[in-house]
Amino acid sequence: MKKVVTFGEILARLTPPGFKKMSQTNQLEIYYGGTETNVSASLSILGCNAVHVSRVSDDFLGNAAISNLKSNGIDTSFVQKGEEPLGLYFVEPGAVVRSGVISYNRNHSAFRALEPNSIPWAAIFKDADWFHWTGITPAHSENNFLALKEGLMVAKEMGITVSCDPAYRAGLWKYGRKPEDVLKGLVALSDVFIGGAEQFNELLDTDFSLSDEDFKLGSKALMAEFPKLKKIYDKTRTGKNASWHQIEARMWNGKNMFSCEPIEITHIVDRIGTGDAFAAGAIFGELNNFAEKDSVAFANAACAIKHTIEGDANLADFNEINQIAGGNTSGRLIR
């Protein structure tokens, strides 16, 4: 069984059955999730040994959020507790032409008081195959950066494989770091790279589009810059409305583009955590040695699926994404 790794905030997400506004419903649905929490769930699905290191509220809001993760099989042993609130976020679901909305409420959290040196990087990492982070993390607060920078160091030394989501959020950086210098500084330290032409431009200060020769330009480009880099993969999503997108994937070795064939999503029921499920399938693969061409279908019929699923995390199967990697996407029930 393989040991991963995950660091990063763990969310109450609040939002109304169905597909109501706001202003229609005196009712709240609430699901426990969070970026690098998501990767953590749909990899412990999948059959790793999943870690993850946070700190919530010591209140029934921050248990019920570990009793969540364990649900999902997440060893939550490195999940502390403080006197601060777990974060929140909103979530106004859209459909056809209107467009979702998300509002958030974690500039106190728990999280993001964390103290960097109350984490026990060597003892979390015995026996680790890989740690995976994001761009949200080290965005929160001088805590939260220093502690996944201590993690990163540590993580380099012991051998442990990194992989990156260097997810962009402009609103959450209030501490006085720019965000640029600090994720290059982060990027340097990882060895599998999850992203694209955005991601491309906000590290390099380049114009790159999403054509696949911008890709292989691309990531030339951010290897050259970050040589511990082996590999990048990237996800691309076409909406036609809220309710019906086209993902396709693509991945870069550092000689060859690999990609695959595109999946037409018509009903989406939960856009939230797609891009989550994308990268446990990435890592996945990269895991368990998958041939190239295989790792990037995994990854991106693991991000479809998740399109059918309420909730931040995928909760489906080896089973379930491989024969949609495999081309079945016929949806026809199983008996």
The other form holds:
6 protein chains.
Amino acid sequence: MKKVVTFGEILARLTPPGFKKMSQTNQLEIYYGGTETNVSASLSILGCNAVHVSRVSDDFLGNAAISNLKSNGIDTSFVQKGEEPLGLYFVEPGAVVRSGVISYNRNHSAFRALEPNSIPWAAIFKDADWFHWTGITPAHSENNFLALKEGLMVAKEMGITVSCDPAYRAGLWKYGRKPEDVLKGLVALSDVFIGGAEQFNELLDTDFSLSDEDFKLGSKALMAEFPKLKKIYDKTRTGKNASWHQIEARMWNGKNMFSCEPIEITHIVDRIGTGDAFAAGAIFGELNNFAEKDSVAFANAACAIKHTIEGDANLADFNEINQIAGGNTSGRLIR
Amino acid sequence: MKKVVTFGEILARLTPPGFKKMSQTNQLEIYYGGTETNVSASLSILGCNAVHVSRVSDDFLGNAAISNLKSNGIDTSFVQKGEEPLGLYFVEPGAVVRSGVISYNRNHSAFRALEPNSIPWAAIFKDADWFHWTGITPAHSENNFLALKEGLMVAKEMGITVSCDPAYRAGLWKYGRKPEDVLKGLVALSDVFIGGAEQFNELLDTDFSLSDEDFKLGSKALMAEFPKLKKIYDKTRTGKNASWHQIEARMWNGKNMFSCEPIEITHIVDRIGTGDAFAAGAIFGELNNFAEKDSVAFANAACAIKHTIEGDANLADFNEINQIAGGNTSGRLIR
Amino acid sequence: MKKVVTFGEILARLTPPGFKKMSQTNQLEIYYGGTETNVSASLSILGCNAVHVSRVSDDFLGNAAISNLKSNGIDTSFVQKGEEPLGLYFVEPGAVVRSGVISYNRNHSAFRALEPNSIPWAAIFKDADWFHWTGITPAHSENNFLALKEGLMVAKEMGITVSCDPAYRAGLWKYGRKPEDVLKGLVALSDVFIGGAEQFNELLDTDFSLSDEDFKLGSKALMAEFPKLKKIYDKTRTGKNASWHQIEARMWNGKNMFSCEPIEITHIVDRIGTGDAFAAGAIFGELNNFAEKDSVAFANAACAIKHTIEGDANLADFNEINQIAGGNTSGRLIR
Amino acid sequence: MKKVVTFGEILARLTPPGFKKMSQTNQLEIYYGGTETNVSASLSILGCNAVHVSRVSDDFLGNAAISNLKSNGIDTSFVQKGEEPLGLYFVEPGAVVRSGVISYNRNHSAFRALEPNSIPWAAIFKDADWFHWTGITPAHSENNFLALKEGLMVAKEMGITVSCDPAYRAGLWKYGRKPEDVLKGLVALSDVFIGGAEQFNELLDTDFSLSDEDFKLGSKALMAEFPKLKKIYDKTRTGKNASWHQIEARMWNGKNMFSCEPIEITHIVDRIGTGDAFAAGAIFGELNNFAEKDSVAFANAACAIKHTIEGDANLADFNEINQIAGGNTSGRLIR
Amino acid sequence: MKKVVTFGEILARLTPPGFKKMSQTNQLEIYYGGTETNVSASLSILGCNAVHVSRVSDDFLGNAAISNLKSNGIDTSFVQKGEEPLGLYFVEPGAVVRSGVISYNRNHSAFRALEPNSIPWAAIFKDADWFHWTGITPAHSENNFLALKEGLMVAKEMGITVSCDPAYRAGLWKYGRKPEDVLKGLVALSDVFIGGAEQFNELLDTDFSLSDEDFKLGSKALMAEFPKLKKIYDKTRTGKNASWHQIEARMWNGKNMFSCEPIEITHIVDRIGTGDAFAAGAIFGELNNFAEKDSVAFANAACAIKHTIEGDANLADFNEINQIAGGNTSGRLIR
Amino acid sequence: MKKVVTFGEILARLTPPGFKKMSQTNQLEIYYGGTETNVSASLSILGCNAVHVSRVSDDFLGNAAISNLKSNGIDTSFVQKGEEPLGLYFVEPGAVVRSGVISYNRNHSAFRALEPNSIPWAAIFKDADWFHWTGITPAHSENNFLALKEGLMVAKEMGITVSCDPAYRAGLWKYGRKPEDVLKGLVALSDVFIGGAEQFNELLDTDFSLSDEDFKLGSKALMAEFPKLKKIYDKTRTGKNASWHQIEARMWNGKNMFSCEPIEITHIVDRIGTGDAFAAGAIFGELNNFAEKDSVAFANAACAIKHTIEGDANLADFNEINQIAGGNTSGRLIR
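Next block: the form predicted in complex with a further copy of the same chain, after the form predicted on its own:
Up next: the whole complex, starting with the chain shown before.
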């Protein structure tokens, strides 16, 4: 069983049922997520030993969050507890021409207050095969940045493969550091890059388009800048509206580009966490040495099926994803 | 802040959750609406001072209805209370090829019993910029017709701009008067007409089609008959089925026709109240002196987004509608 | 009023709300169904006197199942009770590319234990016009097979018209007999066959395709083998994915093929029981001597509207189905 | 199987979940009831052939009401349909010191418009053992009074035993007749009287107290005035508050009084319909010739258990009630 | 109509349905409250013009909170909006021997960041009769303390009657000031004190017990220290367990003590906000010059009925409270 | 951290919401439990390393059950999967005088089919401190009896302390063996006995009453028969009705009896699993060498608080239970 480590904030998502506005309802649904733990949930369900490192509130909400991670089989031994509240986000869901809206409440969360030198990285990485981080974590606070950097240094020393999803989130990064500087330093310590033109341009100050040609050129440029990188996974999304998207994926292995059939999501159930599902799919392919084409198709299928699953994490198992990766997108009822 | 007055029945809508038949459920959802108060709700949320004049039951249901109007910011100072019950309607929602079905219970409602000379119109219209009425109100009862007529006479005296949505509802008009006669008299007191070929033909005994050409010709004919009219707003709907419509709008200002891009609603959430959302959008454009093209686009966008909102009223705010009016119908998630 | 008899297991369906995975919810929805009682429910709602023969658990769940059948007007006088539990099935609903999954719990149900000679068929068939069976019943157990065979023998003696939906379900048939042998013997006692190429090939060991030409050839071959058959009703389904299907129907009356317009179900609400809705529609057309074309269109419309109704049974009434059969698939709101 | 006929309005009850005020919720629970059909539901569940005569709206709500009656096994063959809406009532539930509040919407219901000579009483009473009426029905309208009177005359001719619960409801009786006059005429046609001091005093213009002594004296006086009466069943209720009552019952058979142990309802779930449950219990005892003491205890137990059942009707079966009637009020879990 | 002003944080309460632990549910109920706005809600429902001054998040949650206040008729014109999140609290409800548990998330809320000199107190107090504050507000932050002090100074100048509920909440007061010092200064500016032995002892460093004698002595001591005080309202609570309390009230007017009958709450629905309901009741009595005994009884009744109402605010109207104050605690169903 | 092993069936509980009858609802709540895993859940939440050994269905329901156990921190590494369905039970909840009713569906469950020699007991018991079994497991099937016996033999060899709750369930024991014989053999291998007069009498064929005196005599007799036993924990329950119980506990350590204060549960939320909560409390006291009096009080408190928690397992943590064990049964709100 492969061992994967993730590190990041655990958030509770609070959202009105159906398509109600917040002012229309006295009921909310609650889900637990966060970009990195979404990856760990999916990998755990796919059969990996997934360890998530984080810090939650020392109250019944923090306990419920841990309980939820455990229910997906995630090892929560290294989740710390603190006096600050659990990070939250509220979502008013969108549909068709109406945008969903997210309102965050995590500026003073238990995770942001995590002490940099409080994490026993060497113990955590013992026997580990993989470490995954995202650009959200270093965007929160100096503490979070330092803790992540520590982890990456230890991972390097211990020879753990590292993947990154350096999603640049403009609304964060309030504590002083410049995102480009921080992210460059961290990407340099990574082996697998999950991102495309948008991320290339942020890191390299370039102007690549979404075309396949530019994906190849950008990938080359990125690998030139960050020579530790061996693989670049990218997905693109074209949307008719909030309820109907099409997704497509491609990968650069330093020499060739591999792509897969686009998948049309005609009736989106929940769009949140689909990027994390993609990342988990790509990591799973890499961990299990899938052929390049298969790995791309698996990541795209993982992303696709997440659009039909409520909540933040991709709860689909290997068979469900693999069937789609194999080209069967009929969704036929299984008796 | 613009002040707008509306007058009409407040109804409670009772509907099974999801797509259940009435016989399948022991739970109903309750919403409060009514064609004119839907307009006031939208205008209040858009930032107007909206006063709704009505009469509800003097019980906890009437109180809940008032409470709901207040929650949207509507001024309910001129909502009277009476012994008769609140008007109700039950809806079995439709989907795809299945028609939704409405069953009304309002023949003996508190609103129908409203005394004609009980409304202090002059006080209500003080500082008002606009008065909106629909063809539903005079269709209920002699009392309702007379009260509306009083209001229109006072509005004329006080120079208030008047809009009308003379929707002819065949199932009403049980108290004796002929709809054409009544509506003609009331439209003659109005400045902005919301309607198209169907309404033209009812009022003028003509046979206009839904074509742009006929919209122009019909508008001219209507303005010839009712010289107080200055603007005519019309929307057209083409539907694949109960779950998928396309809407389009146009306006005649006495000289030219203005239209906008059609918007496709691929996954309808709630179709009720979309016409009222359109009316509110048109009134808002007029109140704020939008350019003609912008006003049409705003009304169409308001109508479009209402299809994604549960309940009777359009709860979208200015930014949400304006983004769609500006052509962004992607429904992209806002973080 | 026509009298119709059906015989088969009553199942409770347990399913998470919305699109949740079983592990995501502490709430389930419960519906009562079963392929043959779904047919009786639809025919009862269409105005027939529908008698369903079955056996349920002698506990509050069995009582609730009977209560549910009664609520649809089904005569449950011949539903026996036993110590074994009610048959159940759990469904994780699918969407788009995600397959719904069914997990059955009925191997030791009250129905399977029904004693063959315990059913007073002659009394049940008194004044009856029709008897309907499916291939699910003889697939359960020797007891169920024998009881059905008894019923068919009595029906033959009493001259009752018999329809069959010999759906071959590979997951069943665990008690020893070979499905082809059993089904052949039972189809030989039937007058109306509901099925197409798949069923032809199972029964005749042929290789017909889904083409119209093969439907005609297959129907001829089937009638040659089973000379009691007078009509063959078939529906075909093409699916974009789990949320979007198109259905089409055709019928062979021994001489000619009759077909109807395909209907597109762009937003599937519940796909389960759509085949049973089709069967009930076909039986209703036959019982009421509809013209062939009308009967096919009615069956197809019944199948179509079921996709928009939650639960196992088609709860649509005659007017709702007939409007669609007549070509109005707009799903326009009815006030 | 005993056959019992009841006659009266079917109402839908709409009530917020839990203890919410109407203005606090966007969800309501819906139940179907009405004092006489509550009696028929209980008797049907106890094993009688219960026929309920009524008139409902010809829409999906009326259909749902009929469907609900059928689910309890009630014969609805004589339920008419009409254009007027179904009678409704809204309830804000009470608790402890807070009173529950009921708001009715039934002044113009389908039931009130029932034509007096439209009911085939002789056919309905064929093979019937019992007819039950209450004081609510003649309080609605002249039509309802006349229809009931017709039924009582036919019942008398056909020798059907008649029970009455002449509950005088001050809020009704708006159509002109004086309640005392009407009720006296109808009670004179009845055999079993369900009521006590309050009803005695209304009918006889007396001033009896709730004491056992006065119950005896009042019963004698009532029987003197209405010589057809053979039994008088009465229950008394003492309440700590809205959540905690104690109930007690007694009966006069013309010679002796029979009483039973009081039952304490320490945690009331639903108080509505408890009087109807009592009536059904008394009728069941009489129909089955229970010993007097047993019949009183059974009626009291039926009343008691209804306090623990949601909705209007007593859904408890014979064993559940009989266990309590036998003195076992422990509510011990049955595995 | 009396005008009352309140000032304080608006919080959203998030709580599992029924008695579930947070880890057991994927649904939460949401209510809007806060000790001071609970008082304004009750006074608004009782018929006062209630103005609540606060600051909420500038997102859909802040809007929903304002919408909720408006639904109760509160004037929200002086509610500011800011970038920080809305204050929240999560509750795991208790029952019997299980304690309910509250977890707050409001240390960095929009309210705490309210600028002291941003409130137009003079405009707000125009025509006002009353200002109410509690000890929660100055416990949050220096900003909140200063803003409140400003308000009290203006109120003094303008001759507005001031009531205070100086509840000392140990978990707050993190910003540096000593609670006793702050509260003493603010109580000195108040006319009506809502509190008892606990508050006396905190403010005076005394050791009074809960006895009537000590209430009198303590009240005298308090008035000696704070000569502006004219009335002291106190309620005492004795609890069997979390589900069953008894409440009692008393008042000192400088000369005499007035008390009322205790009320037993045998089945608590929601215990939160009962102290605020008491305060609103006392203020209402004072505003309307109730006789002392009646004012105490009204406050106690208001407190009692709140225990039966879900959410934070007492939604009972005048009649509901007055009936209980008059001694009718039977909770009898009102038809 | 103490390691505890339990062995037994995992069941899904399906129950209508509130107090609804099964026929009244289209929604059910689902909980996962089973007498032994309830013990493991409580001990896990109290901080033990709890390993539960079982066998579930190899479908999404079995997965959801495992997921639920994991969410409580239980180690499910030794839960096998099989083709048979998960064991189920349906509950109609009781209240006051109405008995709750349970209907089981587990005669052919995945657990019953567990192969006796398939469990690696030695590996499971490595480093374990405790093994707990109940009389339910050997009552299911020969397989289950043999597997348990194997476990007990290995536990004996490895010196693991064994507790038993030999609850004799008459409805089980269908596979041939006599319960007394089986249970005697298994109790002989146990160290701590959880049970009282009822169990004594079943095992010893005696006639002890519930008195303290008989508890002492019975305990002595039991220990004489089963010399390995060192402690006997017993709880007694007296119930006003289904909603109101009082519980009390006592313990015999071979020399003295220890007892504790009774606790009154005035408003029962969920009575199922309270005996398992007691067992877990007793085991926790023993594992942590509590003083005898404290251990009895802790077990009784654990039992008490479970009555206020929905579902099968006691989700209360150490502080919640310990506070009650220490005598604080006030359920005071914790802020």
